[in-house]
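Next up: a single chain in structure tokens, the form predicted on its own.
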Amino acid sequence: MLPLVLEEVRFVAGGRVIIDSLSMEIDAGPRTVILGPNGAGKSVLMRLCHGLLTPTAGRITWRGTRNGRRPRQQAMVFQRPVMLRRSALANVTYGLELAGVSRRERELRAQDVIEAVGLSHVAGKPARVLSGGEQQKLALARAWALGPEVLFLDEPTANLDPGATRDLETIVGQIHASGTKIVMTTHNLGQARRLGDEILFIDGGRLVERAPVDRFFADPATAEAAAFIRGELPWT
């Protein structure tokens, strides 16, 4: 399915240019972390890649798919995931049902991912009464159960305490180890170091710098990236 190819992508909303003629490829394998200051366009870029938004101009295509259209083998988890009015387990099985997975297979798969993310003890509870950290774990489980080739994560730990953040990072690592490509945004530079293999730094809707994570933090190639690392640009 990959790479995901963006060609001169532009997105305008309310008369404001949010993504400005951005071109890049996202390949399979390395975990990609998108960084940038407040208003840089990170979340909009993620939604464009996932297909939730349509570019004002330019093209987004998936090589290896028919007509370059958005494939089904991808998923996205947001800062504040929407929980269905069902049990935690049923939140996972429902997504699998929509994907056409047989009843027996979806029940087995749902139980496996619920256990993998440490939610077996609350599998029968209504999803909406779970804590914020538990709901985010459930959102990851729901996405992971689909076996996505690519998982987009939009600041998945932004509202969590340090303990819950560590748990989520462990789960993201497990999902990556299972063969899923991770593309995520974060405002946490420590998290970017821990979870990223490469950094895409955007500012003003433009791709300013792309580098392996160690090189980006040790020797940024642009003044904008260096200022951001020093805390001289606003964070999200």
Second form
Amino acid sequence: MLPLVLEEVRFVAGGRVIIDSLSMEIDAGPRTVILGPNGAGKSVLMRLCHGLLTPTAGRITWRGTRNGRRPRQQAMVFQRPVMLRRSALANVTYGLELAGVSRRERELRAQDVIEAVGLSHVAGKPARVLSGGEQQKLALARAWALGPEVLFLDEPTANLDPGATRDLETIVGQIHASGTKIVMTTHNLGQARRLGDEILFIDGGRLVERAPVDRFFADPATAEAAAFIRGELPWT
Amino acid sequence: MDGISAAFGEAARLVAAADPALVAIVALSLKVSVAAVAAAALIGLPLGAIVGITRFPGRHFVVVTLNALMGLPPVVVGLVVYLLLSRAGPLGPLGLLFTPAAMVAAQTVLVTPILAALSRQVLEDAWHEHGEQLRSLGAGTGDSVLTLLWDTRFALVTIVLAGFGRAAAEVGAVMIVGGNIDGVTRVMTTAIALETSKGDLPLALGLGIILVTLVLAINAAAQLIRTAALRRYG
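Any chance you could show the form predicted together with the partner chain after that form predicted on its own?
Starting with the chain above, the whole complex follows.
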């Protein structure tokens, strides 16, 4: 279903232009990191791609789907994990149930991913009493269990300590290795370097620069990107 | 003063001895209010969930109306249900007036807006928290309603119990549509009103003690359920 093609996409909310005539193509393969300052429109762009928001103008098309159809082989993990009041395992099987997976298959797949993210020991515990890091791992497991072709990650480590962040990054690497395209936002340059293959630099709702990660950091082509890297580096 | 303490003593004796007349009245009260709250929950909770979760033209008006209807005066509800069920009314042929079924109907009308309005608020908050995630997982409106009704079950139990307290404690509606017929439609509140006016204070007080105990126990249970659930499920 990739590439995902955005043509002249514009998104306006409350009279404010958040995404401004943005065109791009997201291909299968490399891990794409959407980078940009706060308020640049990263999260909105991700929600537009995922289908949670509808563009005010322009077109978003997945290969092989008719205009406007939102394919199911994609998942998203949000900055703050949201868990239902049921066990960790049941939170994973819930997503699979919605996807129409049979009961037997749901259990097996859920147990597999929960083990893969290292949460087997808390699988039966209520999900909402797990730590923030554990909940975010569970959110990744829930998304991974769906076997998505594309996984959108919206600043998944923004609220986590360094240890949990490292674990999350490892899991994201595993998910990518299993064949899932990763599209992720962050404003952490270190993380962008560690996890990204290519960078999409967004500023003011526009795609300012797109480059392989090494070239982006070593030799940014635009003044905005250069200023962003200079400004952010001391805190990464 | 002596009269009052004597009445209390007699009331305590009636309660302790499980006086048959008293037991019959309490049992009917519970039957009517449980049935009414069950019916109100079946209508009110899904209604509250749908209004809380979906967006449609006129939704604001519906929310305001539901909130306003929480304050329905029981006597007015009784009067309207009386008119509907009276021989000349549209539901007259059913022959329900002055039966427990009529009392259930009146209390259902009284409690449904309370359950709908309070659950609407709970479900709207839950949707605010979970909505994006549920949509991301591909949940439709029906899936979301069922999922969030289950997810907020502990909050909803306390709402239903509050509705039960309201139903069990009201007197105006059941008095009008039930008629307070001895052994048929006499419940705790109507009996208390009647016995007080007759001057039979011990029975009125005995029923009053049971009613207050019941309402306090229900509220305590609601509080305990909520606290325990919060500790267990977060």
